[in-house]
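Shown next as structure tokens: one chain only, the form predicted alone.
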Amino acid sequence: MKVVKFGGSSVADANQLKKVTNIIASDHNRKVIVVSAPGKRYPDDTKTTDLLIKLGESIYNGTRDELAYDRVIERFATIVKDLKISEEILRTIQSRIDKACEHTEKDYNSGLHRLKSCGEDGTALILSAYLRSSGQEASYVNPEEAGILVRDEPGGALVLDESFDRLYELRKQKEILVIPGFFGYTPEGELVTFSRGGSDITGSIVAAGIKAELYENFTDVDSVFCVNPTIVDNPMKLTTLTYKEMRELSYAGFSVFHDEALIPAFKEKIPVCIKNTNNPDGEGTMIVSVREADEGHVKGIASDSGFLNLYVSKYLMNRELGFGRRLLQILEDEGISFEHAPSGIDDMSVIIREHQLPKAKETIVTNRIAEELKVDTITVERDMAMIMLVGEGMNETIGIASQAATAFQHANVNIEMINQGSSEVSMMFGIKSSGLEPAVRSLYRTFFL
């Protein structure tokens, strides 16, 4: 039994949904389907989820955005019409959106969760109906009915362990099951969404729950590339990655996969295959728990901008018990999460995404650090970028850091910081954002050409 997840681009319109139906029909083992909300049909299009969020925020502000509402309904109406399925499906979708809007007026936070879920829910209702009209046995399954229980946490829902036993019961069903991604229910019956891109998480949870032989994730690319294809022309495709490598790449700027999505599949050692809805016969990229050792060891180069470096120094910091804990406690008190924290004997850097520390909050944080920790120096350096070399076993390979440093030199880019620690999978370099693209190209030439 396979679990198959189709992303937003794969369900963007009726033509794409027809391709999805053909993919499902081509393999009788594709029994459990997880779907996203309709994505972009063309570059300047707006995702359905973004329209629903815009609608919810306008309700909160007391100026309901009727244009956003109409665009969502029109989007689903066009798909229903083009697929020639019953308009009763559209009335059901519209009714659920209307109820979510009413709930948002009474309770914004709870209502917004419900409103955001309507995109995936609508896709699942449509696809299950279209599968039936195509002569296949198929059912829509609500996540609560499927057994996806979650805990509401800041930043998105977290799955509860009892979900997996409940999901295993789905194996008893004979027909194709279509489940909307992105949301689950608390034990009290409250709908809660995962973090953005959470349909990938749903797919992985369901695959782990039913103990699938394979979790297929269909998107709009043939495979995972070893580097961002908008920076390097025609980069090398990766046919196999380990879970650890893919998670590092996903976290550090690769947009193919949600960085939390692999965890449930990883725990159950279920292989994952990333494939292209528009080229379903392509090889794709397999993500596995272990793979045979290969030459090179660097499997990918991930990069992202929008970071800052909070730097503090204090003489004899290393002898001051609890200094690091108190520094990070100040950040926690101010609701700021950090990404990396390389340190020396007398100094410490904390890498933070810039949106976590806006200018207005920067003064509060630096004043607290100066007053409570009595530091000698404190600076905030913005406009930073991070580049990560990713590959299992890099720490056992001599010369990786040396080759990387030479590549940065050839690109005429200064390395502001290096952080590897004890990681077997990644090595991180901090640079100024202006040097991101030349540095990535130089690293690609060094490790892949």
Contents of the next structure:
2 protein chains.
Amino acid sequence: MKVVKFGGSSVADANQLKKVTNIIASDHNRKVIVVSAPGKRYPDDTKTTDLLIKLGESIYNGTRDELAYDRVIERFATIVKDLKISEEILRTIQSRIDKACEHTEKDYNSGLHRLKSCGEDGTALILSAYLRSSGQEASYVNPEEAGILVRDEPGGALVLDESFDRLYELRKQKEILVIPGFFGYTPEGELVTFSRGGSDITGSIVAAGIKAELYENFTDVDSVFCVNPTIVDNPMKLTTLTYKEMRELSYAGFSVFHDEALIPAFKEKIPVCIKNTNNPDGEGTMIVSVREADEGHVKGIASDSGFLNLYVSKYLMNRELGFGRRLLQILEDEGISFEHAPSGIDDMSVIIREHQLPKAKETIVTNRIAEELKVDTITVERDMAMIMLVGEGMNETIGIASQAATAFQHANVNIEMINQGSSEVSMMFGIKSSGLEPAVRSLYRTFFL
Amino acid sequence: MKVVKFGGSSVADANQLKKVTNIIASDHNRKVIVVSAPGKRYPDDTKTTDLLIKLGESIYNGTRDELAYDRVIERFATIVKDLKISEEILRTIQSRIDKACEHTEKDYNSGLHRLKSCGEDGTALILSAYLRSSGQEASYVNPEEAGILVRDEPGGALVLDESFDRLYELRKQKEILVIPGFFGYTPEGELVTFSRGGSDITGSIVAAGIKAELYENFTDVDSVFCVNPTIVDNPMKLTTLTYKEMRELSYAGFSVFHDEALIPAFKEKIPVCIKNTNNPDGEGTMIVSVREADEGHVKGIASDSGFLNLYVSKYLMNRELGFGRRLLQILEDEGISFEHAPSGIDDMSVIIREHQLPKAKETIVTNRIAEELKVDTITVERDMAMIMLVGEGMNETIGIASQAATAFQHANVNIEMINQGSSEVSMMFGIKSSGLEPAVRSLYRTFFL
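If the structure you just shared is the form predicted alone, then what does the corresponding form predicted in complex with another copy of the chain look like?
Okay, now the whole complex, with that chain kicking things off.
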């Protein structure tokens, strides 16, 4: 039994949904389908979810954006018409959107969750109807019926453990089940959405729950690339990655997957396959729990900018029991999460994403650190980028660090920070943002050409 | 006005003390002298301080070690006789040792501090008498008279700020002052010793207090070497180092200086010169606040073994605000100080000196971490070594990381950990202890040959 998830571009219009239907029909193991909201049909198009958020925000501001509302309805109407399915579906979708709007007027936060979920929900209603009209047994299953229970958290819904046993019950169903991605329900029956890209999370949760043999994730690329294709032209495709590699790559700018999407599938050791809806016979990229032993090569290069380095120094720091802990406590008090905190003898650096520490907060934090910890120096260096080399077994391979450092040297980029050894599968380099592209290209030449 | 400190081998016998007297006489700016206890005269000899500790411990155990007592008295008696100074000096020294023994019987801890201080005190009494007998105006000054006020701390005495103003008053003295190193007094008048090697600390404190133009530290080597001479034969000598470089080098196995000895001198920006009592005309090594700009080379390679890596991994660790802080809190609760704590996305390593985490405590700590933080994996890897490259400006020099990593590769040693960027003047590598010597030799060839 396979769980198959189709992303936004795969369900962007009737033509794409026909491809989806063919993909489902071509393999009778594709029994549980998770769908995103209609995405972009062309580069300048607006995603349905973005229109719904715009609509919600306008209601909050008291000037309801009728154009956004009309564009959403129009989007679904066109798909329903082009697929020649019952107009009844469209009325159901519209009525649900209208109710979510009313709810948003009364309670913005919970209303917006409902409104945002209408894109995925509409797609699932349409696809299940179209599957039936094309002769397949299929039905729409709401995440609440399916058993996706979540807890509302500031960073987005987190799945509750009891979901998995409930989802396992879906195996009993004979027909194809179509589940909207991106949201679940609290035990009190409140709809809550996951963080952006959350349909991947739904797919992964469902695959884990029903203990799928495979979780297929259809998107609009043939495979995962080993490096950001906006920096390197035609980079190598990756045929196999491990979960750990994928997670580390996702962290620093790999946009194929939402950072945390794979965790539930990982825990059940379910293999994941990334495929292209527009080229379903292509090999794709397999993401697996364990790969057969190889020589520990670099598998991917991830990179992201927007980091800062908060640097403090204090003489005799390493004799002061609890110094590092107290510094991190100040950050925690101020609600700032940090990425890394490498320390020297009398120095400590804390790497933070820039959005976590806006200028106004920077003053508060640096003053507190200066006063409470009586440090000698405190500086904040912004505009930093992180480049991560990822590959299981890589850190046991002699010579990788040397090749990497030489690649930076050839690109004439100074390495401000190296963090190696804390992770078993990655090696991280901090540089000034201006050096990001030349460094990534040089690393690509070193490890892939 | 110069402060001059003579180490244990420089005051080991009458012959050495004559060299010391000549060194003092050759420069009329050498006005304040700090001395160690008589050290080893030959490789198998026992240092006076070790004999005094043995004596103190035997008193505590109720079986007073008369041989140790006799050896100490004999040591001083021989020096007094060979220098042909008054027997009165020897009686003063012996009476002080006898009183410290009595005190140790009543109160072991405070008595042992007194007993340990007798070596330095005796040397200072003898040297001041010998200087007078050789025609120089000189007097013994007890640290309490000099104004060295300290706080008793578990790791050894820490100097109090008010000491410096008191010491400044010594400038008014016309004659040469001889101060015993290694101890100070609390404001309540209790004698407390510094940690081992503490005569360097006394010298540094006195130099800072009297605002010396130079702090000369006479020992038995011509200069500081750029690498451990037991690993590399005839290594390069260093003519100039900065305080920061010296401090980082001291941390990982450089034994010339006690780790924290230079701090007081550093704070007053007093240059320090390391010289050889047996070759006083040699150039020595200057340690300065700021060096004239150079190209940011590697200045020294320090190395030390006896580290362990406590590794934990947990999925979604980086979404858990406060994870790192809570891990460090557990270590702090258990009284364990750590050296570094580099972290990945879902992983964190804590580098700890092995003696901080004996096997028995390891179980307590790992159980607490496993239960309280619900981690997925926790491992402890012992037998690790750290190698540190040190040099101001080095981290801004493109290519150093690459040369270093290549040197490890040539030595066929895998780099388990790299910590670069947290310190401005060093780059740290963690490896298995077995690779220490080949790696250090390879790094030496790369950066110094």
